[in-house]
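For reference, the chain that follows is the form predicted alone, supplied as structure tokens.
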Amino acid sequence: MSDLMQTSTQETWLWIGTIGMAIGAFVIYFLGAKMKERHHAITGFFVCAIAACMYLLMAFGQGDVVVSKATLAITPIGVGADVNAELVYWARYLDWVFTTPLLLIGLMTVGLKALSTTGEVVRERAALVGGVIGADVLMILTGLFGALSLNDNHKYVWFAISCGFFLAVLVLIWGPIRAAAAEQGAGVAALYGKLLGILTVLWFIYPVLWILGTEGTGTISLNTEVIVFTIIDLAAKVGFGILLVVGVKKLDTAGAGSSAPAAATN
């Protein structure tokens, strides 16, 4: 039953991540209040807002929901009742169903050009933008869904569609926008390579994550999951929107965007 309940250490996490993501926010937004390039601060500011809003409502105990499910059988000495439940943090979901937009846009818009052109090139780069943006909301999502689901078969289901929605976000910031920002010049490559392989690496985290906690085989207790999300949301909110805003920064001030074009990598 303890397991249905938030303890102490969730809520002391889920206040570091709260005071975490606040001072993270301004940060971010004091860093690029003076840019040429300002939505950058903006995006990382809103970006840290969103997530210390939903964390201190998980402080607060009002973004958790106990999913239970009632079996009832026929007995010899009566009726006997099976039930399953366990504690989710949805609010958790509704943190990355709009952040993690925020933060690919963020990324792309370091990769693609300004769609500020007309014709087929603002098609295309509008065409990724959507693609990606799609893919990502749906992989939060089907993972929400998995994450409610008490039967074993839906919940591996909706968690495989959403790793193939995720491996979607990942062939195109990968592939195409990676090219893109290859064209634009050795600093911005550079800059693009740096913050996507950064948030690949630590966006593989969650599934991973996802898979061993309570919402998936139960490996690892919830205590144990909320740490280990705090820690990696702050890093990846946080830390990723303080790199972002100062490697444009650093951009800006350089003139990299004019530089040669840079030939992409495999």
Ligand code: RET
The other form holds:
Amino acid sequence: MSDLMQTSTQETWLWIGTIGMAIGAFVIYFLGAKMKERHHAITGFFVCAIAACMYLLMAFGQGDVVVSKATLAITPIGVGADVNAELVYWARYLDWVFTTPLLLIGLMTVGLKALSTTGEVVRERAALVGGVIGADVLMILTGLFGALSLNDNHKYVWFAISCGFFLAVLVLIWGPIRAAAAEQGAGVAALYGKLLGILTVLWFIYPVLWILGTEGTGTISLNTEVIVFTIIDLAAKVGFGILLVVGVKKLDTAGAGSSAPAAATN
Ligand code: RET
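Mind sharing the form predicted in complex with this ligand? What's above is the form predicted alone.
Expanding to the full complex; the earlier chain stays at the top.
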């Protein structure tokens, strides 16, 4: 109820996010511009570029909305009004709905490096990728619905649904996609495992912050939430993107000529 206006602390951190993401976009692009699998650098660039635009929108004060609901009660002494309101940075969800699928595609294309020669396996893996993206998009959308809810019952139902989709994403990337990565030799398996571990740890922070922040219980202030989200977002996009591009580059130089060892056996 107390956080209804963007503060100067929030604005400063949103500018830090904007500049950090813009720099990150170019760093990732140039790190991977000459590598064999340049698509990773392109995806990483757009992840950060989208985030830079959304942070700029929020820094300008255009990426938030105050959701409010007034309840009127007629009492013997007159009309009483109870107004429930909160500030929601909706632009975060617009950012995540595009960037989280791109981050997952980056991870999955490391794990599914050699897609095999048989059409059946290609179709099976394409379906897996589709499932992960579908669950991920619904995780973000239902998180937005929860953030926009003023009614606590609605809010926590949306939170639980969003967590369910998050779980589905985790099951798929830790299960069948990790198994596919393991079939492709130690190098791919190790890089996939490392990126998977980092992504999982960082992504777990989002629902925790959401529930502690103003979207959930309001245990921490919106200022703290904006600061921590900026740092985690930079780690999950710029940090993760750099590790991915550098890791794939090393793998390509180490395994030049001997890539996809297990492709034919799929
Ligand atoms: C929400 C709503 C509450 C429940 C869950 C959530 C998960 C969000 C995640 C976001 C990841 C964002 C990233 C952004 C870019 O770097 C939507 C907070 C489970 C996992 C990685």
